[in-house]
Every structure is written in structure tokens, then in C-alpha cells.
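Below sits a lone chain in C-alpha cells, taken as the form predicted on its own.
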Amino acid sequence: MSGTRKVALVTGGRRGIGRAIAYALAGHGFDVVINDAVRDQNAQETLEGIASRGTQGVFVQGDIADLAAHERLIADVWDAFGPVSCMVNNAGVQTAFRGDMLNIPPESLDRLLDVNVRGTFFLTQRMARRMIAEPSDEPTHPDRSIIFISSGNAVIATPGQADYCISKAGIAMMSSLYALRLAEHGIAVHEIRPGIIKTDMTADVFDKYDGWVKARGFPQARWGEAEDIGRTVGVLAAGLLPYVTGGAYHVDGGMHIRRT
């Protein structure tokens, strides 16, 4: 794929972290397909933002939890711009239950696993097969990538949102497994673990975490911005770190560092 136009798919790309990722990829010269379960004004604004950065954007609607829709979704992505060189698995849901893990209802864990783990795994599986069918020119120097957006909760245990932690730990293992499987095909795989990022998804816990930030509860004591994640994705997708795969990147201001 060397010398061809670069194309990226960002799931959950219509707003928040997904939008920041799409903008960063556009800044690195990628045409970007954004996917989300609904199309609204947020999606339109993201497409306009991609265009303002000098590349093209297309919206492909689809719920990644709907496995039956994956074949059509991937076909629509390919039809938009041709072969994909970067897939960013950003789509995900937060827990609807916050409280004692001994009281988590089955439907809460089921929903998180359906979207964050099951949907992500099988969509990536289908995308990987399609990417393998388009051989890379640089099998030992990956020019293609799959990037998983997990969470600091992949390794930081928080009993008050245990079902969410379990789902993100699953993504962490998924990233390692795909890295091992796809290296021979010139496809690098990376995992990004955001810390506390100021988005619509964290609005309901702002007061809880804002006190921690103000008390300097971790080294770089500020709220993370969606752009912090976007920049990291951009560097990885652009191949600026060509001799890495299977790594987990903590974009959390040092929150993950174990202290005594």
C-alpha cells in the first residue's frame, strides 16, 4: 500500500474522542470513514471538520453490536475510499450501573460485553480478513494498523464499575492477540488506555473526578482532552513508530503509575 492514499475507519467517530481521532488522522493525510450507531448534527460537524483539514470524510451508519450488519458495514467502508490502512476501534459504551459490584444485574454486563468486546472483536476479525486480502508492500515494516481504544480501567480495578473494567480488560487482551496474529501481514496493532478525559461520556462523573484532579491525585493533574487521544492515534497510524506492535499506551497524565 506504499504510495497509495491512506484511508482510516474510526468507529464511534461522530463526537468526543472519536471526533478528535478523526481530525488527527485527517491531519496526517488520511481520508476518514466515521462510523456510529446514529447520524446526527454531531456527525455532520465531524465530516465538515475532516474536510477543513484537507481530506475527505464519509459517514457509515451501523451498530457494532449487530454482528449481522458487519459484512455490510465493511463493504460500505471499502466502497467509500478503497482499501483501509488504519482501523480505530473507538466505539464503546460506559456502564449504566454504578455501585456495589455484588448488585450488578446481568443485563448491565451483557450490554458492555456485546458492544465493547463481542462487537469489537468480530468487526476487527472481518476487517483483518479484508486487510489481509490486500497484501502489504512492507510486511516487515508495518504500513497498516489496527488501534484499540480501551481505558485505564483495563488494569486499574474500580469495583464501582466492575462490569466496565471487565469489558476493557477484554479489549486489552484482544489487542495483544491481534498483534501476534497480524504481524506477519504487515499490520501493527496498538492499544491506547485513556485516563479521565473530558467528554460527554464522563459528564455524569465530573464532580467525582474533578476533586481528584484539583487535589493533584496523579502526576500531570489535569483533565485529559479528546485531542490527547487523537494525537497519540495519529502518531501510531502514521507509522512514526514503525518498530512497535502489541503495546499499550497510557494517555492518562501518569495516573497508571503505581505508588506506595
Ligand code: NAI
Second form
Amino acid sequence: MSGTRKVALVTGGRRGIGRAIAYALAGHGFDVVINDAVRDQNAQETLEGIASRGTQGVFVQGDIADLAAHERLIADVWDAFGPVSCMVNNAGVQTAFRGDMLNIPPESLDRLLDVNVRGTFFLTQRMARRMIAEPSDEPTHPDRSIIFISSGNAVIATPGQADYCISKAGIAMMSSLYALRLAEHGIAVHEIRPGIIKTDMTADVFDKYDGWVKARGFPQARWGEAEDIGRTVGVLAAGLLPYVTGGAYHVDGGMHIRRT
Ligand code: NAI
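Show the form predicted in complex with the ligand, please, because up to now only the form predicted on its own has appeared in this conversation.
Following is the full complex, with the preceding chain placed first.
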């Protein structure tokens, strides 16, 4: 147990955006519990990256879609460093079905809802109950937050990945709802909508997105880096933006702006 440092949980934190979030939080002085469904060398590297930034990391394996495992998962998180003051809901999956939405099979939507919506909602529910019951050591750690990583696709409709869009729109509403419910407990809730970020998730559509970047298809035409998301989470989690909750932050180079 670290005692005096703030504690964060990052789901899906072994690589990609989750790893960059973990590093940014470590930079802001958080000890970080990394959750992921997969434990591999990436996870080990992420823990080492946290340690090199001067705080501690612990890995807790678990599939957020497995509701029966949530009780143990949250208990393990608490056992690692004590009360959590920041939860980042980053774990998510992309559709395995890219194509005409008229042909999406039910199991594709089911999978996305299971992980992105159902798993995220109920893990957050369990975490929120515990954060309320066992607050972190205020006033040393007054800024508590829950941060959802949704997607630009929460509001930008892409028919070729319709089931993913539907699941991310669900997270946007989830964020608003938790912001309303948890304000009285001093927990701010934020939603971040990344644009196109260079990670393993976008590797199979690299050419399509790269063409869009090169054609200057959106205002700040470059690939997003995982660190762009990490830095935004760090600012919110550190409480550097006071008097805000329920906001949605587009970290996308202006991709969401409607144009004529
Ligand atoms: P990624 O695939 O590199 O990383 C996702 C991590 O989540 C993986 O380590 C994976 O094992 C873990 N994960 C997946 N399902 C899980 C489950 N059921 N339980 C626990 N862990 C699980 O993807 P990336 O790009 O880092 O994405 C992170 C988040 O950002 C996702 O929610 C994604 O939808 C979102 N996002 C990503 C964008 C991008 O362009 N890469 C754009 C917009 C949103």
C-alpha cells in the first residue's frame, strides 16, 4: 500500500491508449492498478513504465464482460493500494464485422454491448458503491473522478461499424447518468471521445485512416497518439479543471466539427 499517493484504476490498460493513460496518471503522482483481460509482456512493460515514472503499478487480470468476476476484481484493486480516487473505463473492443450494417449478425452487436456497455456499466456501478462507502483520504485527495473513454463514434455515425457506434453512444449516456448520480458524493464524471488514434485497434484499417489524414480530411490532420488521450485524462484526474462534470471532450484534432 502506498499510503499517501492517489490511486487509479485503468481498465484495458496493458497497451495502447490505456497504457498512455497509466503513464500520464503516474506522472501526476497516482499509483495505478492496471486491469486487462490479457496478461502478457505488454502488461509487464506497462508496469515497468509506471515504476520508471516514480509510482507503483499492479496488474489485476479480469474480463470486464464477466460480471461474476467483478466483486473479486474490485476487491483485488482495493487490496493493491487502498481506496481508489480515479477510475478510467478504457477497456473496449472494436467490431469484428466491418461492412454493410444491413448484414450485422446479432452476435457481433451482443459482444460489443457485453464489453463496452454492460461490462463497463456494472463495473462502474460496483466501483462507485465502494468509492462512496470508503472514500479516499480527504482532504489529501479531494479530487475523485470516473472517466469514460468512449469514441468520436458516440456521435459520428459510421455505418461500416454500426454496432461499435451504438455501443459507444451507450457509454456517452452512461457518463451523463453517472455524472448526475455521483456529484453529491464529490465524484466528477467525464467522457473522452478519441478520434483516430494509432494503436493495435486501428492497425487493420491503417491504410483507410492514413489516406484520410493525408487528404487533410479533418482540421488538425495527423494521426492521434495514445499520449494525446493520456494527457487529457491526466489533467482531468488531477483535478486541474475544477467545477466540471458530465462533459464530453473531443480529443480528435477537430474531427467532430460539422462543416458545410
Ligand atoms: P487496444 O485494443 O490496443 O487496447 C484495448 C485493451 O483493452 C487491450 O489491452 C484489451 O486486451 C483490453 N480489453 C478488451 N476487452 C477487454 C475486457 N473485456 N476486459 C478487460 N480488458 C479488455 O485499443 P485502444 O486503441 O488502446 O483503445 C482503448 C479504448 O479507446 C477502447 O475503448 C477503444 O474503443 C477506444 N477508442 C480507440 C480509438 C482508436 O482510434 N484507437 C478511437 C476511439 C476510441
